[in-house]
Every structure is written in C-alpha cells, then in structure tokens.
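The chain that follows stands alone, in the form predicted on its own, written as structure tokens.
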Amino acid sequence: METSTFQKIKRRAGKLFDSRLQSGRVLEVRHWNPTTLVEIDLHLPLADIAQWHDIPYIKFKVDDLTFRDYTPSGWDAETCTCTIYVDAAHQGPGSKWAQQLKKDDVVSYLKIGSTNHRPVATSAVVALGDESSMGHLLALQKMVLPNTRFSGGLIIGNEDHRKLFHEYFWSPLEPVARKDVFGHHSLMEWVLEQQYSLENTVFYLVGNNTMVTQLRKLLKHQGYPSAQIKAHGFWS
C-alpha cells in the first residue's frame, strides 16, 4: 500500500516537472577513445543563451525525476547549436545518459541557470578542473580577453583522452596526468611549478566536489586568499 501511494506521487511529480521541461535534437555524438568521455553536439531552438554574462549550465533530464547540469562550451546563436562533454567514467545516471544518446534524440532539459563563473579584471586567470569540467572550461576561456591572461590545468587521467584534447583544441589549458583519486594534489603540484603571483592571480576551480573543496583548502594554505578563488563543484 505505501509502495503504491509513493508511485503515486513519484508519477504526479514526474507529470509535473515534465509539463516544464523544453527539448531539444542531438545532433552528432562523438566517443573519445576509450569511451569514457562523450562529446554530444546539440540543437536547442528554444534556449536563450546568446549573451553570456556568466558561464550558464543546462538542467538536463537523464531519468525519471533525475537531472544533472552540462555546460555548453559555446553558443551558436545564430543555428541555437551548442556542444557539451560528459564524464562517462564512473556508474550514475548522467553517465548511462550519455552513453545511450544517438543521432536525432530528443533531450529534455528543466531550465539554463547561471554558474556565477564570469572572468574578473585581472592579468592571469587560471583555471583548474577534471573531465567533467571540460566544457565549463572551454566556455571561460572564451570569455576571457585578451586571451593572454587566461591559462590553466585540466586533470585527464587517460592518456589518449589527454592526447586527443592537444589534436582537438586550441587551448593553453595544459591535461594534466591524474596521480590522486580526485585529482587535487595533482593539480596543487601543477600549480606549483607554474609559480604564480599572489598578487595577481585568480583561480576558478571546477570539477568533482572533492577535488574542488580539498583544491581550495591547498590554494588557501599557500596564501591565496578566498577573494581569488572561485569555486564551483560537480556531484561526483
């Protein structure tokens, strides 16, 4: 009886997000060899994202009643086209998601939020992320003028995953090799060898929550202050 009755009510609140919801076309999906991240372009004629003010996310609809954010890692505004990348290394909704998306399916998405992630006035800009970051990295570092000020590390623990973003990109955001389970040291021991200025150096930290939160407990023991680092975690 009281597994009929939560049905009941799982199915009218799967009714109600689902009256919301906006949807979209994939366009091309991409499989980096080895398949565990995935490269989903996508047309979505009713987003409104042209001008970014900060780094947006997308709500997107990966099961019943079960969304996970995306960033884009730019917007056409002209064709409403936009690419995003998934993690697809670990078990967990998202990832199935992703892995299941073929040519010509709908996605659904609950609504394009903002990160609070937007450039500031300042001569180095660095950014610090995972895989699962990657599009929100790309996205800033596009935002970033001029394109001298901007630099960064993105942890990659596959090898051809980390060769495949030196052919696919043009990016000073230099793969990283993963040494630790969520990356922070190795990060923290990139950072280091970089030699930035206190001073003058922002950081915007992106990616699994543990790698963010321990990341910037290592910035701040090195004299950073937390005016100059931006945070923003992904569930892991």
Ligand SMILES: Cc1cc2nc3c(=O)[nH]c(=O)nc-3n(C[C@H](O)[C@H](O)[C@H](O)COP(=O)(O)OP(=O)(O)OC[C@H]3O[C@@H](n4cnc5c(N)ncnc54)[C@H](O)[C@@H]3O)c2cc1C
Second form
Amino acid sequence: METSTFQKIKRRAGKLFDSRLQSGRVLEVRHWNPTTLVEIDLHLPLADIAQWHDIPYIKFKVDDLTFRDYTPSGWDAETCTCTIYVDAAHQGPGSKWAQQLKKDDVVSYLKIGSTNHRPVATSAVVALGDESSMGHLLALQKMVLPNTRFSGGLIIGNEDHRKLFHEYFWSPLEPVARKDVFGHHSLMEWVLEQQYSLENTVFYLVGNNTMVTQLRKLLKHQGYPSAQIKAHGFWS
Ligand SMILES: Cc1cc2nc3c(=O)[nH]c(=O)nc-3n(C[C@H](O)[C@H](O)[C@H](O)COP(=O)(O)OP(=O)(O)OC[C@H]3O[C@@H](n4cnc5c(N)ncnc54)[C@H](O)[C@@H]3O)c2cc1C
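Form predicted on its own done, so how does the form predicted together with this ligand look?
Whole complex next, starting from this chain.
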C-alpha cells in the first residue's frame, strides 16, 4: 500500500518535472583516451544563453527524477550549440548518462542557471579547478579580455588527459598532476610557485567541495581577502 502511494507520488512528480523540460540533441560525442572524460557537443535550439554575463550551468535530466549540472564551455548563438565536458571516472547517474550518450540522442534539461562567476576588472584572473570544472574554466577564459590577464591550474589526474588538454586547446591553464585525493595540496603547491601579487590577483575556485574549501582557507592564510576569492563547490 505504502509502496504504491509512494510510486504514485513519484510518477506525479516525474510528470510535473517532465512538463517543464526543454530538449536538445547530441551532435557529437568524443571520449578522451582513457574514456573517463566525455566531451559532448549539443544543439539546444530553445536555450537563450547568448547574453550570458555570468558563467551558466545546465541542469540536465540524467535519469528518472534525477538532474545533474554541467557547464557549457562557450555558446555559439548562431547555431545554438555548445560543448560540455563531463568527468565520468566515478559511478553516478550523471557519469553513466554521459558515458552512454551518442550522436542524435535527445537530451532534456530543466533550466539554465547562473553561477555568479564573471571576470572582475583586475590585472590577474587566476582559475583553479579539477576535471569537473574544465568547461567552467574554459568559459571563464573566453570571458577574460584581454586574455593576457588569465592564467590558472587545472588538476587532471590522468597523464594522457593532461597531454590531450594541451593538444586540444589553446589555453594558459596548466594541467597539474593530482598528488592528493581532492587535489588542493597539489594546486596550492602550484600556486605558491607562481608568486602572484597580493594586490591584483583574483582567484576563481571551482570543482570538488573539499578542494574549493581547503584552497580558499589556504589562500586566506596567505593574506588574500575574501573579495579576491570567488569560490563555487561542484560536488562532494
Ligand atoms: C554549477 C555546477 C556546474 C557543474 N558543471 C560540471 C561540468 O561541466 N562537468 C562535470 O563533470 N561536472 C560538473 N558539475 C558537477 C556534477 O554536476 C557533479 O559531479 C555530479 O554530482 C556528478 O554526478 P553523478 O551522478 O555522476 O555522481 P553523484 O551521484 O553526484 O555522486 C556519486 C559519487 O561520485 C562522487 N563524485 C561526484 N562527482 C565526481 C567527480 N567529478 N569526480 C569524482 N567523484 C565524483 C561523489 O562524491 C559520490 O561519492 C557541476 C556542478 C555544479 C554545481
């Protein structure tokens, strides 16, 4: 009895969400080698992110009543297309969804939200993240003009992926090897080697929550005020 009531509520909730979904189509899927990083080109004809001021995210339906956020690394307003980068090295509905997607599949999304991350006027914008924030950091790179103001470090655990990052993108972001589980020690070591000035540097921290929280603490300990640290945790 209880199960059937629960199933009914679930079905109703599913219908409610489904009626609010927008859809798009997969144009291409590229699996990096090894295949734990998935690059997905999407056509989203109903999306209106041409005027974005902050870096957006798209809340995709990845399973029944299950939604996950992924970040377009840019947006082509003429063709309504974008690319997302999914870190799919772990077990999870989002990871599974990305691994199974193929050309011409239909994708559904609930909304396009904003992360409140936009480049501020300063001489050095430093981005720090992990594999899950690749799309976000590439989007930030595109928004920072002139691009000489932009630099940063991106934790990428797999050595082949680090090489591919250089091969696939022109980016001042430096792939950094992960020596600790969440990557914050590796990134902090890397930051200290760069000798950024205390006055003009604004940091953007994105990726797993432990990395973001610990990096923020470490940067504050280094003397950077809160206003110079923009942090957004993605997962824990
Ligand atoms: C605003 C925003 C934008 C995001 N953009 C992106 C993006 O562009 N690309 C992207 O890959 N992710 C992105 N994420 C993160 C993504 O939505 C989460 O990682 C999501 O939880 C993964 O879902 P899942 O169903 O695969 O795993 P979950 O069911 O959430 O988690 C299952 C298990 O896997 C672990 N886990 C979750 N994510 C990871 C990971 N990346 N690496 C290792 N272990 C993990 C969890 O700790 C948990 O133990 C974004 C998150 C936010 C909030």
